[in-house]
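Just the one chain here, laid out as C-alpha cells, in the form predicted on its own.
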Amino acid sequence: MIFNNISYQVKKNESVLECLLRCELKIDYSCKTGNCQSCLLKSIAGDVDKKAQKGLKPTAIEQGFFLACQQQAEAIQKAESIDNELIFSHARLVNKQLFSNDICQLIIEPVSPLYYHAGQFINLKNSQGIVRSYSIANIPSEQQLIELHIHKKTNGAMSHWLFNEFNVGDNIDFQGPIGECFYTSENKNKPMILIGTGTGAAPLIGIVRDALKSGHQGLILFYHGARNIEGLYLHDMLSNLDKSHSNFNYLPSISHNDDLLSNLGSNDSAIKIVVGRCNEIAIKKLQPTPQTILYLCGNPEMVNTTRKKAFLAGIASKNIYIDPFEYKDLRKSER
C-alpha cells in the first residue's frame, strides 16, 4: 500500500489504520470502532469496503473518503491524508466551569455557523494534535455556542489539557457535527427512555432540552447512573425539570453506597436516589410498547449489554439509539 507516496508493507487481515500505526506513523484516531470518525483518509486507488463508509456524508464518500480503522489495508493500493481544512473547523472557549472535581463543562464558540442536533458529537483537536470526542449538550441557539462535558479520566492526555491548560478565549479545532443519536420531532407522541452512565448524560440531557422545547407529548424516563454522589453531576437540573413537566420522570442512581445519599434523598419532595446500576434497574421496570424509544450513552460494555437486553424485551432495533463512550487504548494504566 502506498500512503501519502510511500510504500508499506500490509499484513494480512489488518486495518489501514493497523498497518500504517504498526509502521509508527502518527495518524489521528481514536475510537477504532467507526464511531468517531477521527482516522479519515482519503482513497487515491483500490476497493473501498461499504463499512469503511458507514455514517459518511454523500460529499465525502464521492471524494473516496474512509475510516481507516475499518478499511481493509489489502483492498487500497494508494491512499492520503486529508486537509485538515477540508475536515476541521475552528472555535474558541468562551466559557468554562466545574461541574464537580472531575467533570468540567466547556462553551465553545465556532467561528462560522454550525448546524447540528443536540446529542451529536464533534472531535476536539488541541494544540498537540490529540483528538477525542465529545457529545454535544445543549440546542442549537441564535448564539451558535456549543456545550460539552468534560470527564477528566486517569491518565487521559486529552482531559487532563482541556482541565489544565485549555483557557477561556483559546482557539481549538474541532470536526463534525456527527452521529444519529438525537430527537426528531416525529417521535413527538412516542414514550421515550434515555439511559446514560457518568458524562453519557451530556447528549441524553441535549436530546430532553430537545424534546421538551419541541412539545414532546410522550412518557420521557431519564435513567442517570453514577459511582458515587458526585457522579450524578445535572442532579439538580433534572430535579428542576422532574418537578416542571407532568410527562418527564428522572430516576438517578448509584452503583456503590454513599453516605450522601440520605442528604440528597431525604425529604418526601426530593429525587429519590436508589443504589444499583442504572441500566438494570431500567431493564427491571421495562414496560416496551411499539413506539418506545430508547436512547443509550456512555460506557460500551452499558450501551452494548443494554441494547440487547432491551431488543430481547421488545424495543424495535430501529427505535435504539446508542453513543458508547470508546476510549482511545482504553488506558493501558489502570484507573
The other form holds:
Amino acid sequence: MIFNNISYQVKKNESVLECLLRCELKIDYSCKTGNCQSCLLKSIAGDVDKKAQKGLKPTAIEQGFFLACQQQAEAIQKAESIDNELIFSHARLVNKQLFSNDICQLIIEPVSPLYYHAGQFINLKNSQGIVRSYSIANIPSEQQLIELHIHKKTNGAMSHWLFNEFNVGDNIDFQGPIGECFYTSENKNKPMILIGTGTGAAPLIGIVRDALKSGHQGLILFYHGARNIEGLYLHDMLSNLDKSHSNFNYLPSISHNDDLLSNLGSNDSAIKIVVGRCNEIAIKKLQPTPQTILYLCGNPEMVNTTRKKAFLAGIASKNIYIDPFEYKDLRKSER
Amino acid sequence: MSESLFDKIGGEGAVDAAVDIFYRKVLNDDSIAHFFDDTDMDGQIAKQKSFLTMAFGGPNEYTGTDMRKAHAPLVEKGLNESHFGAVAGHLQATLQELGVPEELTNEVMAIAGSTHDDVLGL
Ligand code: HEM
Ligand code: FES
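Please could you give me the other form, the form predicted together with the partner chain, since above is the form predicted on its own?
Let us now look at the entire complex, which starts with that chain.
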C-alpha cells in the first residue's frame, strides 16, 4: 500500500489504521470501531469496503474518503491523508464550569456558524493531536455556542487535558457535527424513552431540549444512571423539567449504594433515586409499542446489550437510536 | 411482462417489514442464536436483509459460490441440517405473520431450499 507517496508492507487482515500505526505513523484516530470518523483518509486507487464508508456523507464518499479503522489494508493500493482544513474547523472556549468533581461543562464558540442537531457529536483535537468525540448537549441558538460535558477518566489523556490545560479563551480544532442520534419532529406524538449512563446524558438532554422545544406530545421517560449520587450531575435540571412538563418523567438511579440515600434532603425534590442499573430498571418497566422511540447512550456494553434486549422486547430496530461511543483504550484500569 | 415474485410480495418494503420479525425469531431460538450472536446489530440486520431479499427473489448478486463462502465458517462451527430447517421454519412463520399468500410463500421456500447444498457446504 502506498500512503502519502511512501510504500508500506501490508499484513493479511489488518486494517489500514493498524498498518499505519504499526509503521509508527502519526495519524488521527479515536474509537477504532467505525463510529467517530476521526480516522478519515482518501483512497486514490483500490477497492473501498462498504463498511469503511458507513455513515459518511455522499460528498465524502464521492471523493473516495474512507474510515481507516474499518478498511482492509490489502484492498487499497494507494491512499493519502486529507487536508486538515477540509476536516477541521476551529472554536474558542468561552466558559468552563464544574458539574461535579470529575464532570465539567465546556461552552465553545465555533469561528463560523455550525449547523447541527443536539445529540450529534463533534471530535475535539487538542494541541498534542489527541482526538476524542463529545456529544452536543444544547440546541442551536442565535448565540452559536456549543455545550459539551466532559467526564474526567482514569488515565484519560484527553479528558485530563481538557480539565487541566484547556482554558477560557483558548482555541481548539474540531471535526463535525457527526451522527444520527438526534430528535426528529416526525416522532412528535410517539412515546420516547432515553437511557443514559454517566455523561451519556449529554446527547440525551440535548434531544430532550429539542423535543420539548418542538412541542413533543408523547410521553418522555429519561433514565439516567450513574455510579453514585455525584454522577447524577443533571439532577436538579432534570427534576425541574419533570415538574414543569407533565409528559416528562425523570428516573434517576445509582448502581452503588455508597451514599446513604436517606441523607438526601427529602424536601428539595420529590424525585426518587433508586438503586440498581438504569438499563435493567428501564428494560424491566418497558412497555413497547410499535411507535416507541428509544435513545441509548453511554458505555458500549450497556448500549449494545440494552439495544438487543429492547429489540427482542418488541421495539422496532429502526426506532432505536444509539450513540455508540467506545472508550475501549481507557478501560484498562478499574473505575 | 409479468410481475416478479419480489414485486408481488411487496419489494423492499416487504423486506423491511420482515427483517425485525425474522431476526427476533432467530435470536429467540437457542438452537441457532449463537450463529447470529454478533454485537454489531447493524451489520447483522444488513445481512438479514440480504438473506430476505435473496429468498424473496429480489435483486442480488450472490452466486452459489458466494453462499458457500459466506456459510463455510459456520459449517466449521457445526452448521447442519437441523439448523437449516430451523431457519427455513422461521422464514415461513415470518411470511405467515405478514399475511403473504400461500403460493408466494411456497415460491420463497423453494428459493431458500435451492441454496441448501451451498449453505451446508455439501
Ligand atoms: C435458508 C437458506 C439460506 C440463505 C438463502 C442464506 C443467505 C445468506 C446471505 C445472503 C447472507 C449474507 C452474506 C453476506 O453478505 O456476507 C448470509 C449470511 C449469514 N447466514 Fe445465511 N442463509 C441461509 C441459511 C442460513 C442458516 C441455516 C444459518 C445458520 C443457522 C445461516 C447463518 C448465517 C450467518 C450467521 C450469516 C452472517 C455471516 C457473517 O457474519 O458474515 N444462514 N446468509
Ligand atoms: S477511529 Fe475509525 S471511525 Fe473512529
